[in-house]
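Okay, so here's just one chain, in structure tokens, the form predicted on its own.
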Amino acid sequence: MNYTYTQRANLCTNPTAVKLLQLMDQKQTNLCIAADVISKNQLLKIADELGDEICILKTHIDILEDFDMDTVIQLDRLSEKHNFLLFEDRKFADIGNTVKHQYQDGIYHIADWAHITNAHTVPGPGIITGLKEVGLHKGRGLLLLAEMSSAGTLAKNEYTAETLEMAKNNKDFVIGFITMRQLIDDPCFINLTPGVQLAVGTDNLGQQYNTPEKVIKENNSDVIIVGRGIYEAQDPIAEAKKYRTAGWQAYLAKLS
């Protein structure tokens, strides 16, 4: 059965998962912008100009050349203004005690402002335990990297199967996956798929692209992640609207 996002929200317990699924239906968008830019002003401009079109803004906060705490204060305000969630694409990949401090401490204090973050499962379930100690009581959500969209990825087969088991054992904190398709039939796990373009293709660094229709309707994913294809376009707002419409139409087609 294909549930609506709102029906799925009613089945979930993690507050970030509930909020995301509800706002996707409210705003009629399953578009996530990947803002892989290196200046604060660029990042805030993308968040403000494109915020009305998206459900999630994905950041790489540690590539900003001029990061300061005002950056995350402004991001938080923009997420409230435009009703989207903040996803820091940190891809934690260390032992539990280390990631706990990377998540909460240092100069970024990710757990204080990012509704969502993510992790590789190579270190084993301890990485989830460490992140959960910080994020669970703040109502945050964790995505696990189950698959990646780059050519030659090692994130497949047994790795993917073990990742799914770790998720099932931590449903209070793990809200879903970075994946190319739905891997587990559980309405509370949200699937986010990178490498989405309006036309199929690859880039010169091994990134493989799929269309919104293929990702949402055929592969049964939930959120399309688009970066340069939108914010480097001649008219980023118009391009964001195209992706938003394509993703939403694919979702409606899947429901019907």
Contents of the next structure:
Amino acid sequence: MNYTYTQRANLCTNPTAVKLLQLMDQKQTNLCIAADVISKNQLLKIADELGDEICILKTHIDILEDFDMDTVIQLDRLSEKHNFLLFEDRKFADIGNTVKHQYQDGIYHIADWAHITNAHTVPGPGIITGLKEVGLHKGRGLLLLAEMSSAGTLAKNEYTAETLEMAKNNKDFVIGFITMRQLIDDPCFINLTPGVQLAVGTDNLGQQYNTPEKVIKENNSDVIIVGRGIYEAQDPIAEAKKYRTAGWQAYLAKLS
Ligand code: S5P
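What would the structure be for the form predicted in complex with ligand S5P, rather than the form predicted on its own?
After this comes the whole thing, all chains and molecules, with the earlier chain placed first.
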């Protein structure tokens, strides 16, 4: 059975998962923008101009050439103004003790502003325990990379299966997956899928694209992650509206 995002919110306990599922239905959007730009002004412009179209703004905060703490103060204000969540796509991949520091310390202090972050499971479950020590009491949520969109990815078969087990054992903090499709029928795990454009295709570095319809309706994912398809368009706002509509129509079609 396909639950609405709101019905799923009522079944979950992690506050970030609840907030995300509720705001998707409230705003009628399952679009996450991957704002992979390298200047603070470009990033804040995207957040403000596209904020009403999205449920999540995904950052790679370490690609900014002029990062300062004001960047995340402004992002936080924009996330409240437009009602979206902040997802730092940090892809942690080290032992628990190291990722704890990477999550809370350094110059980015990710845990202090990012509602959501993500991790590879290659080190084993200690990576989740470490991140959880920092993020759980702040109400943050973690996504595990169960699959990747790139050609030749090693995240498949047994690796993916083990990742699902780690998620099931950490349901208080793990709110879902980066994945190409729904992998477990559990309403509290939210599936986010990158590699989305309006036409199927590839880039020249191994990225592989599927359409919003395929991702949401056929593959039963929940959130489309779109980067260059939007921010490299001539009119990013108009393009974001197209992706938002395509993603939302696919969700409605799946429900009916
Ligand atoms: O498997 C993955 C996981 C992620 S989070 N493949 C991805 O492409 N991503 C991220 O999604 C990637 O880091 C980038 O920020 C975004 C895709 O960007 P696009 O420009 O190809 O849409």
